[in-house]
Amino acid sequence: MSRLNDPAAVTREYATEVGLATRRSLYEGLEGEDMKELLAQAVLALRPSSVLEIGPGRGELGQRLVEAGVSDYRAVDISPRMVQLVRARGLSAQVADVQALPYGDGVIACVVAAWMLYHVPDLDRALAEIARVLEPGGSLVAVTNSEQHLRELWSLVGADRFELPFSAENGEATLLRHFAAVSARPVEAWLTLPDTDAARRYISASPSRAHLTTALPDLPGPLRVGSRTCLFIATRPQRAESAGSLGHIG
């Protein structure tokens, strides 16, 4: 077993694609608000001039805001593959950690972090390399997984709850010790595994779990989960503050 935020099993899961492939399958036939469509809609809503996505997987996002407009797009990933895929899309993406952005202070307007915080070994670390990256007002748009996300689930292998370094709970106590405002939009969604093997799939391609792939009993037919997510958006102050002051706001 391996911890979300375990620098070697981060690198050793995101070294291809294959897995977060897998994982993305079954979300083919959500049923609800689908939270890729609305953190697309939050990004455009404010209308950056400039957009730096953490961990940007595959590129599906970046290309989704360039082609609706933004025309500075950037993104970073400790994963050379992760990279290597986002520039065949065309585009601009580097190798680098988002505990040591390679950008000066203040010179980008909106930055994205998409399911990618939880695994940061030193999150506030990250949080403020973030906030000294964006420029004054400028905003961090976040997603991330409820504790009870696919619930339903891992109930069915003992493990009822998922203990996220950055999650839905405690996403927006964590932003508020960097930023000045932060705002939270909980998204519950459902989708249908069609049979005990899909399921298996979807365990086996789960870093942190994937140990539990022999733990699940056969399923008497198909399995109706919960996608629990959450989006936050926090936005930099204006001025220059502290982050221990920021903590104390809200």
Ligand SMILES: C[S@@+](CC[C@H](N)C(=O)[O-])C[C@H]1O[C@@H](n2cnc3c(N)ncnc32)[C@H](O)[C@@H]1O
The other form holds:
Amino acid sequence: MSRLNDPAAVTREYATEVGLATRRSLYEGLEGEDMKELLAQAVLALRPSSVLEIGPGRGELGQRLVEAGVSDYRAVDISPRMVQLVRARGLSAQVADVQALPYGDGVIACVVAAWMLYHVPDLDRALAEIARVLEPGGSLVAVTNSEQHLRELWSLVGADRFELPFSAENGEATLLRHFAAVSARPVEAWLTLPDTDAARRYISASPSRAHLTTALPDLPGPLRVGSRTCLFIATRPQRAESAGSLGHIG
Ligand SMILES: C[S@@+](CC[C@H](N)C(=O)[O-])C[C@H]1O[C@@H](n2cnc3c(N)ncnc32)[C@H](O)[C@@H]1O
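Now that the form predicted alone has been shown, please provide the structure of the form predicted together with the named molecule.
Up next: the whole complex, starting with the chain shown before.
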């Protein structure tokens, strides 16, 4: 078993898009609010002059944003294969680690980090980097899972909750260490796994939990599972006030 934020495991997992695509295919019959669409709407509502997406995976969100009118979109991902897939959509992307962003201070209006902050070994360093590259008043829009995500499935293999380095439960407190204001929007939606094979496919494509695939008993029928996620918007202060900037008149 590997940790979700183990660098070697992350490199292995995202060397190809196969695992990500297998997990995502489960969400096709989602009932209820679709977090991917809420995420796109949240970014567009900010009317950002520039967007940096970190960990874009296959680049679907970037394409959606550019088609909706975002003119300055760029992405960084630690995986060369994901960068290749994003570029294949005609979008700007480069290989980089969120813990050392290749940008100057205060140059980006909006940073997006969707389902990726739990993969980062030094989360505070990553969030400090994101806050550094954001303009004053700029926003980080982040999505992550709850510790209770898909618990109806995981409880069948004896794994009751996710230990997530960045989760719906601990995200707000973590972000407040680096940002002036944070809003949180939890979302619950429902998926149906049609049969045992589909459930086993999902487990075997899950980083850190694939070893539990054979622990899943045969299902008597379709299994309904709750997708529990959270959207955070964290804002950088407009201007850093220092004690020395106050009170010296004349
Ligand atoms: C679970 S996927 C999410 C992909 C996409 N955001 C989505 O919602 O489908 C995590 C992504 O983050 C990238 N990633 C993981 N650690 C990273 C790091 N330290 N810096 C930059 N990207 C990273 C992975 O290569 C992968 O593309």
